[in-house]
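Here you get one chain, nothing else, as structure tokens; it is the form predicted on its own.
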Amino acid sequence: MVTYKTSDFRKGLKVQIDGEPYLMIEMNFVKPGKGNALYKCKLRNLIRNTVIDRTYKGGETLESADVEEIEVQYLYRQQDRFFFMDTKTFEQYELTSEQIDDNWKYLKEGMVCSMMLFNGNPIGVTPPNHVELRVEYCEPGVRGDTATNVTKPVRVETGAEFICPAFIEIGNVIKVDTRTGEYVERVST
């Protein structure tokens, strides 16, 4: 098993705490006037997305973790049950609506999206940066009401309800940036 040293410590390593995968979201190297320097980090696990602080001392080491990215397919769902397919391997792989967390709002049938692996389990999903979804459901804008920044809700295909500006119709294709859930453009068809 491979192991990291204070000096290798960056933000986005993937380590192995506990038999947990953690991902090091923050790295401050820390210099007192005596004694050891010392690498305050804080972590983000992975598998339930906690976040904690540590600190270590120049010179321990931790593991890293079995961590993969791969580019799976998305299939269906089923319930709370979400299905993907390995694009390389056909292999395939299902996840639980705790381990899918908010992304459900943007998955499509045939959507390509990332998908990490611990030991070979499947532990998360992450969609596209921007994915465009039809719009299924608003309601009518006012006629006249040009004020700027006049919003609504619209449903979209997946069933996720997202805040876009009074024009929306039903029908219409509208891009949403997967990072923040916030509308970005409509679409032209």
Partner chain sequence: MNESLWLERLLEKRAALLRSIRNFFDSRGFLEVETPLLCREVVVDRHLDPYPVTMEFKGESDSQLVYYLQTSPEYGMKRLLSRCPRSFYQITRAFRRFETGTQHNTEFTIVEWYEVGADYEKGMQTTADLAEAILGRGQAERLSYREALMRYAGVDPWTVSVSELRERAIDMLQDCSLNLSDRDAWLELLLTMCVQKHLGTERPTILYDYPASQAALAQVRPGNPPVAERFELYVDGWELANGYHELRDAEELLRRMQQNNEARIARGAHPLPIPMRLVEAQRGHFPACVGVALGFDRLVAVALGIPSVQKAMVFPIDEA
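Could you give the coordinates for the form predicted together with the partner chain, as opposed to the form predicted on its own above?
Nothing else is written out below except the one chain.
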């Protein structure tokens, strides 16, 4: 564990506050002409994704957070537990559906994701930016209608629903952006 002094503070630092890992997403040095130096920070909790404001005075310290990112493969789901395997060490990790949050929508067996570990324990997983998912069910569209401004909900193989253009049919494979949760394009019919 490393101790960061205020003079080490910068955007991107991973630190611990009250035993939880935070990412410094903004840092500004403020100082009245003849006064104390202050470090105004915005920090994102890496477990709960909440953002807090903190102001530190010059000379204060924060402990580094032992946060590590590893590559994992998604194995399977058992009720509200999700199982992954480290692609290098083959070690298994599990996350609860609470920790998975909305990402269950994108998880296909065998998919390679990035997992964040805090003190060696998994705290979250990030799927690739784009995933391809097979359509399991949707209302039939009007044949020949390739306009993208007419949309409908579509259910894919993971059980999640996405809003897609009306021309998408059962059996199509669609590409979805996992950062926005939006349909990108049809990959195959």
